[in-house]
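Encoded as structure tokens, the following chain is the form predicted on its own, with no partner shown.
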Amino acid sequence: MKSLLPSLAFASLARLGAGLRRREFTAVELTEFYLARLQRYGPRLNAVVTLMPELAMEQARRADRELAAGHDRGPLHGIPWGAKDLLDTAGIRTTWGAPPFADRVPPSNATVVARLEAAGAVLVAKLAMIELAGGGNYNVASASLTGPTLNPWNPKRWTGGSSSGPGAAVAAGLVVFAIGSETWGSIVNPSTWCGITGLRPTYGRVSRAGAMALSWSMDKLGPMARYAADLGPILAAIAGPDERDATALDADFSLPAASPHRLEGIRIGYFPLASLPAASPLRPLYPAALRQLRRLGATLIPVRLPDLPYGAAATTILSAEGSAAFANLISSPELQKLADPTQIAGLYAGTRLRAVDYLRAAQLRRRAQQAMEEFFPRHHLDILLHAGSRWLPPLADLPFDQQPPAQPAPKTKTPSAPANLPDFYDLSGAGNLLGLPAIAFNIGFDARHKLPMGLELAAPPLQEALLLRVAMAYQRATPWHRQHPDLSAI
């Protein structure tokens, strides 16, 4: 049973369920095997902050005793995850990536936690972060308790933050699923840096209770996996009202009605070509995702969004509410123990913002969100479609701000964006402003450096099922999640 665990490193939620359910292998080997990965590799790409064997193995052998009993939890019982080391866990540390709380060790599951150990799920590991979740903005990869997490892909290059690890351990096999979290960007990102399709609920889909505090009013979890239809069940398992979070919503979710493959009558919003500056990598590769989602059936419809500030509305707030999170941190000398200088002196800006500035960002909040109510309905639209990352993700050791310039603009009749695009072409900073929820997955690969390169969805709160058909629907017509990096190098 064992020799057959290998090839399986990479395998979907339903192919592990089933050979769980087949007794082709047991929980506890399933647990062993990937266990046995995160040791060996885990440590070359500084994605595990703490390895939980003794939970672990507890956890599996309960799956492996109720499945053998006939008591089947549903989909991910018996199946190994890894947690963004944000995620309260009990008596574990959980250190929100920064130096300041290394040794920091909660009494209670966080709610997230709790629901997957009761949906069977077994609890491996707790994955590297950015600290602080860049709360205060950081200028290096480094900027974390274990360094750099680096991209399975290509070493070199940083895996996008601040869901450093969860991206890394994913793309590599190291975990079927990991939950991370998303302010701004941080389950896109490395999602989209590391090839694997990572789901950002709606604002108050998913309880944040026992999770690190960064921004009350934008901060979401969500999980990351390789596959669009392993979204589904690990959604279907954390979502919901919850008393420790007075945000969380009673809201149902279902898991896609429709077949996913086809998607005729859905409307997709999308930026035209000429929002992606010429330097960009995903140039190419754009307009081949945009015929295939119109082979499956999709209609497509060049938009822009209405003409907002969105990006300076979210930083404004993002910077006010952090700032108010670690107001005891950065009162203390313990602040100095970051890693990076930039979020030293990020967080100490945003206790200088002024009331007002709060609350004209809560405002303009306010107008987006009528603006974006009023948006697809009025161009009979079902979702925005746009870069995941207009850019290849960073060398891991040079600071952001001294990488070597984008490669040359390809030679293109069409006209390229300004270097710095207008907000209406920002699907990141208006979704997290107004808490739409997005789906982030693969369309190939860069020529030059074979790195992959993804699309974001985003759609109308509540509404991730038609984001997971949508992205369930390409992969089934395309080979990129499919295809896994070469660790042999690592």
Second form
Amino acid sequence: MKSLLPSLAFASLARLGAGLRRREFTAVELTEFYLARLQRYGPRLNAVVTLMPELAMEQARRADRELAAGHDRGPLHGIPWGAKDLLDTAGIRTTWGAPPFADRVPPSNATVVARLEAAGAVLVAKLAMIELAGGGNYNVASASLTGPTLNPWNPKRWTGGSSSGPGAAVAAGLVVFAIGSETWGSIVNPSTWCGITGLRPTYGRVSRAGAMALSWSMDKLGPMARYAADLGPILAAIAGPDERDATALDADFSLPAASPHRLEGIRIGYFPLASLPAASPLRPLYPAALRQLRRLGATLIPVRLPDLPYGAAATTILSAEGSAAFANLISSPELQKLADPTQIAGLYAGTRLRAVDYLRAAQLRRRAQQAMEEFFPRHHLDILLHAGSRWLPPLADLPFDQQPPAQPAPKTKTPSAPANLPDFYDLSGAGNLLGLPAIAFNIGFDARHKLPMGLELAAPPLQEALLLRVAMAYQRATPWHRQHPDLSAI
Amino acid sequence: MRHISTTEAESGNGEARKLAPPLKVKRREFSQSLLGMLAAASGAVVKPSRALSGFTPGADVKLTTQQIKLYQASLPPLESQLRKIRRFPLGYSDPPASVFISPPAVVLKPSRRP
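If the structure you just shared is the form predicted on its own, then what does the corresponding form predicted in complex with the partner chain look like?
What follows is the whole complex; the chain from before opens it.
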């Protein structure tokens, strides 16, 4: 086996693609390289459910044969990737991260898996996740078939969830990219806490056929990678209509050939610093990130969302749809196999919701759609910006409700928000309720714990290219996304 | 670990009833509130058909004592969210989002520039 430079583990899609085409290394060598890293670090981080060396090597050999024959499938050709273990893989177990489904083997590939295979990508691993994507709520990082996924930046900390394995594996350089899912926060949150770049596409942008259903009206699949520039080609490969998923939009995605380095003309609505609690470790980094965006030419406007109960509506819809999706499990003795009793109780509680409340939440969702439809043009906004997460990732060995309190913040003249986010600053609740696309990326590190902190940017539907443009411009001007964790301590 | 069936716990039998004193809860509240379920689990005497509204007939889900406590604890936060929804002033002309006909985001258009 050829020894590749360790730095290649954190290389961009463009760098790896160029190396493959220059015959600097082959797809087989690249795949062996990442498989070795997955074998070494995957178990230590609890990031992997199933390693797939046979399939991966078969796909890599095919990629090499095709490249040698002049058949180039594009930027993902020969690139190793990992799938959150809720994407079906034909003949290979797909566990949904949950002990009751530990031996589930689907007969066919999810559409996303099939499309990435068609794009020449090499599937090396099924990656860890919170059981059932956390649909019934959870209170421990170990609410997973594979235990708590540990944060490569500090293995005492959790990665965030529910796309925990994708977060850890991308941050640790065990795969080039991963596909995660988000119903409410599951791409943005681990991307932020693992210091990577994650894209939550518009609801319907990516087919969910063959993906575990948690909430039919809120689930989205999206790419997670180290660089914003890597996300566009991945989205282009997986987006588009699908006869297996009636909600998949007939809207292909393509990136402009060149992305400008400057952001003149782009108007970003941001929540003021006062939207962050006094003890939030993001507070020292937030103003600098805003200044950087201004330096790049963007116009920043302080805003607050229309005051609607986004979170309450999203909670109601998610609880009802989640408990309906798992009704068979809930009425089965298998329910007891779930790792977290909070999940069991939460799934059960969702069965008690009344149809009237679910429909009222759907009425509110419509009202919120109308409000947001007026909101963007009224403020002439292209994008909304807020915290990817306001807090550090929890300690992995303590329940979430027993974590030590955040360090008191130094006294400041700037007002701060209460720990409970007001509705008008709830970008995550609004974005997921309305199916808006979002991108999360690293804007620096908490000074005390050296843990990454990040922003979430959201846009009107189908505006992923704009989000990518802003994130790419930010990353060209800053060093944060190029830093990677020191794995020697793991 | 002792298992109590949820039907048993919610209808006021079993361990939950032994641990908690009966509550006096008006029947009307049960049809309106998840807290009714909590009250039922605490031993309130109600007609099961009212208290178990929405429960799968015949299902006998086994929950442990700990899980029942977690279930009970999960209800007030959920109830708090429901209160926000129920109190929000919606009108007769507010249709629900047709999420299964068109994706919820599609009605939103890209922002118009000045």
